[in-house]
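Have a look below at one chain only, the form predicted on its own, in structure tokens format.
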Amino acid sequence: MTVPTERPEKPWQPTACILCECNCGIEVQLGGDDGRRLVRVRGDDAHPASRGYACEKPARLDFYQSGPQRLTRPLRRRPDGSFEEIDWDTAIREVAHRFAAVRDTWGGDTIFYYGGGGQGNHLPGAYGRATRAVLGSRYRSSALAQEKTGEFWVSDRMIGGFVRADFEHCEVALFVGKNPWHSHGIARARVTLKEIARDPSRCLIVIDPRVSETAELADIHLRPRPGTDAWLLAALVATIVQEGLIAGEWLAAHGAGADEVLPHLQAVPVAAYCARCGIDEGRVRETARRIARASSVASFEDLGVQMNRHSTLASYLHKLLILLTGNFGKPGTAYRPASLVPLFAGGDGGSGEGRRSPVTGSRIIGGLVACNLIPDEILTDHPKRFRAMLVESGNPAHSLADGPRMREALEALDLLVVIDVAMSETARLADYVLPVASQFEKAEATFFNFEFPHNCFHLRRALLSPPEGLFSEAELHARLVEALGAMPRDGVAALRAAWQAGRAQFRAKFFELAAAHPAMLPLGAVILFRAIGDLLPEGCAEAAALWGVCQTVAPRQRKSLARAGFAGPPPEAADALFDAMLDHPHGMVFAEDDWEECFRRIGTADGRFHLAIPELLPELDGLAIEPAHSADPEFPFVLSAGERRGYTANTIIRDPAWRKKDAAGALRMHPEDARRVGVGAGGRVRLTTRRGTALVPVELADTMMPGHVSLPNGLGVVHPGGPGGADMVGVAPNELSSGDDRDPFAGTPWHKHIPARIEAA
């Protein structure tokens, strides 16, 4: 008689999920017929920040990566706007050749790059890099312009750099525009959240009009009617200032320009500024109290305020909030993370004084071109038009406002290619569509190290090969570098050699070359894959740019690291901590902080707050003028577009099978709305903005306010065969957005308040 055996269970194995910006550590289990579906996820209790945390979304993971709609073979439009499929070498050389003549005849600033790093797929970016040099492109965007530049401006201009709050040790936490229920950016959101609120000595308040699963946790929820997180802010930190409750000795330690700005903060009417909001004059005076007494106040702000009118004006109120009650450099706070790579790129230390887009003239922002200002940068006879784009993990022609326009402008460029595992909304558009592997298919990393005092990164090795015929965006860019003639053979020869025969002489060997040739140095991370890439680890060849990054942040966080473990000469740092990250397929801690460390890292030039952004009182003093915002009879609710909920993560999957909630993606609206429209839960309504309509399903939700509305994020996507046979499910919210509703400072689109029409289907 034989005895059966158990089948072993199959190992599981360490990687990140994708789809919010904390890339909590997972782990995860293949299986399929083919071996290469992710059958069983579940958090890793190895990973130094999530410590086994996950929300429900990870869970989906396969759907990313097994999704039908997955791009194989390099592709070329033909003159009929249909595609083909042509081979890597006529890819590269055709593409190559484009991109050359452009930089040729109109110059390589004509070259615009959108993406460089989604949700968790950081090191493309560092590889993009050298295809931009080779071709002259200076000029660049992605999403984070259309979200985060005016809180960049801001925090340049009064801190000098990005911050982030210590929500795991407030006796306060504040929301602003946020629900980390959904939306993250805190480490264990939901975790945190509980603490928070089970603790009768902590206070939990949130800023939203909306009444978010956040917002149900809340000891204060104030609901300011939608478009009016200004005046709420204003009215919270003039409390403040009138009521004598500012840190003065803090201040006057850190801070300057105090008496610039304080006789702005005095002269606001804060009963009249509650009323234009709709919140009770007391419980904002309360509030702000509850903010100024406390011993430590964490808070954070996000899309429901940076998308929405005033966001600038709002990122500063918020930040004077913070500032001015001395909540910065100690447990509980704001602080200054350690980087491994500054959040604030492209030469103007962030602040967008330097430089001008070559068409509008408009702020360059932490090196980013305003999204909404993409298509009047194309669409135009100026001589410095963007003539050819390079869209890098990125979908403008969806997930950037006004749709059509958008779609225009990409129509009317020269050359188009983009580079994406899937056919997205941007890539039917292309001349070439070259795929790349996924994101489980090769070593990949985030550079949103946030954490304090022990600051975190996790290089993730490949789970899987690439289907035949696909290999990662390090290799395409090798390819293209090559192909314009740029990559210096004979130096990647020799830094081969000499990292054979040890890290001293590797570096040596590297910044020899360098000295000698300055213009390698843009090139560095291709050359880096092209010289090591294959002699590293199994699953980490394209982490070879990290190599470098070690080098750069060595000297510059040398205290940090040398706390967290990485001590000695730079050098010697550097190669430890490049090791550290090769043998730690669970993450680890590349930097340990103390307190103090924060105001060492304050960035203004005489290292103090700067409490006055002149350009932005004129704004703040125009609230008290400003007519109130009255509904257009035409268009009498504010739709806030792009809400993020349980089951939505931008377009990142496309398959929407993989929602197993509100998979229609609903316009959530207060049952007495629909009552007047005439519709009732599940019915259709037409919804309708100055720029287009569409049919969309009824969701009742009394945690609405009475004519606010709102649409999930991530739907509206071609996906051939979805349910009930539809190639579309849901309202893509850029159809209904408009371009030209955007910040004056940042140019950020106003999502959160667009003007709407609902009508009973």
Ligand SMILES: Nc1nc2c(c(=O)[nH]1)N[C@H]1C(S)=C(S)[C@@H](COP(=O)(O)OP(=O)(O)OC[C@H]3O[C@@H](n4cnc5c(=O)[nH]c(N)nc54)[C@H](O)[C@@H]3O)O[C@H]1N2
The other form holds:
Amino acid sequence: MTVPTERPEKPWQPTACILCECNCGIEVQLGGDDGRRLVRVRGDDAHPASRGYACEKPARLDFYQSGPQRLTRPLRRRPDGSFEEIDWDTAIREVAHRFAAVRDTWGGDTIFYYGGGGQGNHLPGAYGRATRAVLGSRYRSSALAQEKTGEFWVSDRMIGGFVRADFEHCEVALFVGKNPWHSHGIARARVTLKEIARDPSRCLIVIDPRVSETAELADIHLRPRPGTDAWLLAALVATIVQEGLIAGEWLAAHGAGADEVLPHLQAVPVAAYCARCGIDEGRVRETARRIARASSVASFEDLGVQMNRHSTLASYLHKLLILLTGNFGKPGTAYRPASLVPLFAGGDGGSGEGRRSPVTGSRIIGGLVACNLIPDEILTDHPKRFRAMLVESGNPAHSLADGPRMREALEALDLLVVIDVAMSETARLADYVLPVASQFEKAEATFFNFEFPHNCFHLRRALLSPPEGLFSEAELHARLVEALGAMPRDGVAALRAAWQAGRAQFRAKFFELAAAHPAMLPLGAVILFRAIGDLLPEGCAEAAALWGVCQTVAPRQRKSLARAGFAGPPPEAADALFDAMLDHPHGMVFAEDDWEECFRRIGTADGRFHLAIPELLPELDGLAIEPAHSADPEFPFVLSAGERRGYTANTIIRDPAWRKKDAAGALRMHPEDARRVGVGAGGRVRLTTRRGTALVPVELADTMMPGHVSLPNGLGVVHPGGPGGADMVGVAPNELSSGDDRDPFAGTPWHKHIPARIEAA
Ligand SMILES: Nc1nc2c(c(=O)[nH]1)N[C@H]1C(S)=C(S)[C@@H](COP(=O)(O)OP(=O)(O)OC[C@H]3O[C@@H](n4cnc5c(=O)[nH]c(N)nc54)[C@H](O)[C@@H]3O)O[C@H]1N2
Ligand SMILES: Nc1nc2c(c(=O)[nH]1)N[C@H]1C(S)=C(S)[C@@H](COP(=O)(O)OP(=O)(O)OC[C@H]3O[C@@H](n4cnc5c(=O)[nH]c(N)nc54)[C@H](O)[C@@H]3O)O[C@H]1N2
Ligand code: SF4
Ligand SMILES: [Mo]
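So the form predicted on its own is up there; where is the form predicted in complex with the named molecule?
Below is the whole assembly, all chains and molecules, this chain first.
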């Protein structure tokens, strides 16, 4: 007889969810036949930012970690388009050689870099910088340049950097084109939303044509006609100005340029603009007054306006709303967090006249080329066109506007190399596909560190070793730099020895080498990885680059670090910070601020808010004569392509079985519209835009405004062996979007406002 023995519970290991920028701390239990599956997942109470919170999605993270989409060997494309497996030595040698040939023939500035990190992994970008430096690659972009660059441009001009807001303590919370119930974006979103909704002294305001899950909780829900937010925001700001509700004294102390902008707002015909966006004027005025009289307002704008008509103007009006009412720099309002790395490095520094892209001359904002213009930077005979591309942790063939033209551009390159964990749509077009360890098989972290006053950082350790033959981006870039003949082997050896002698010796050696060889600095990450990666605690090798981050942040954020316990002269604080990162697998507080600090972080030349952005004032005035909606009888519907739902996560998870609900990714439409089109629930329609057409099942949703339809994001991805043998489920939204529909300032796409036609199928 065998006595049933109680097996000890599998250990819970700390890591983070990688499915949105919140990166909630989670704990996982590994299991399954090979012990490599993420079998149980729970929110991590010890995580300082998420404090045990997690939504429904990470419970099914194993669909990312395990499955047939994982790449295991480097692939090389044959002339007939099929792929063959090659060994790593061949892959590294050929990729290095072919990039070097492009550099030597056409110049390194024709080698374009895309990606560098997704929602959960920013270390590849740090290591990729080394390869780019050796190749002389100067231009880059990422998904941020199809959503946040308009807001960043505005924010940089007005405040000298980006801001976030304190929803936990605000009296009024405002969400403009944002549905945090599903998309999150703020810590512990659902808990925070429910707290605000429950408290009669607080007020939740949502601006969204759809009755989103967040709007359902709202005290005030303003439903503009799709694409008319600029009129609504202008009416809100104008009401505040015209009714004398601006924070005059506060602005006198901190602002500049009011004289220039206020006359434009005085001139706004509030009643007419309310009519344009289809909202009762009284409600708009009441909302403006509620915002103006609040002791604190926290607000967040997102894709509903940032991927829509007038997006940069809408960002400007939104920032004016915040600043004219004095909602910055006190609890419950906007703040400038302490950053570990400047996430939007290479901004215009307030001048508005930064670099331009080589072919189209479009604005480079935050160092990023506008995504919608990438095909135009390739599909031309311009001598400085992009000829080669390195894509890392991004899937532009699926995620950027006008999929067919993006694919044409990627195929026109002399060389496309993709670094990914899975066979993405972009990888399918590559000359070489280089597979890497998953985010649970290496150390990872993000620089989405936006909390305030206690700002958190989480270095996650590897939970698992990578499958045989795979390694991290850090190792991959180190090998590429070596193959390009640029790794300073003696320097690496000297550093390694110095580390073993002590921290002070290591630092002295690093700066001695950097002073003697300034060209070494951009290679710092791979040099550090080679020198100390394997000397760091187990599962932390890829953290090596963070040593460099700590050296630069310590002098920059001295007081904030000291308040968080990293005191002393910057070199010592940097060492202590690096050690703390390695020692806190559940995450840690790296910076502690007081609210006054925000004012010292205003990055404009004179340290004041600049209320006027002269380039945008004509667009603001122009609203008066512009029709609020273009009624093309051929395309009577407005399609929002890419809604965040319960089980969507960009293209990070490819297996459609992941989704517990909305398996097919239905088109949501109002029942009246469905009746007119002649389709019932579950029926299928043909959805046609100027760019493409798709068959899609319909979900009847009286949460939609008539005339407005919505498709989810993250569908239409190729997955081997999907349900019923189908290898793709749902519609890829960018088969329907056009690259030309974009903002004139930032080049951001209008994905939430695509003219469409719908017929019963
Ligand atoms: N579940 C889930 N969460 C995610 C992601 C995910 O893939 N899945 N992705 C993450 C990423 S990368 C991002 S950038 C964020 C995006 O987060 P959000 O911007 O919140 O996501 P969306 O659902 O794309 O759009 C938000 C809202 O805009 C509304 N909208 C559409 N048209 C208009 C309009 O004309 N005016 C206004 N005011 N609103 C309009 C839609 O109805 C929708 O409710 O989500 C993050 N979180
Ligand atoms: N029409 C329309 N288009 C949209 C949107 C929309 O709302 N509508 N939303 C847009 C937004 S806001 C965003 S942020 C983008 C997102 O689009 P992308 O930035 O392209 O991001 P993902 O689709 O998440 O692709 C991430 C890739 O990284 C890979 N990956 C995962 N882990 C690792 C790793 O550890 N290392 C490496 N090297 N690779 C890894 C994944 O397999 C995947 O191929 O989509 C945009 N596209
Ligand atoms: S909010 Fe949900 S999807 Fe976003 S990081 Fe947290 S658990 Fe993951
Ligand atoms: Mo995004």
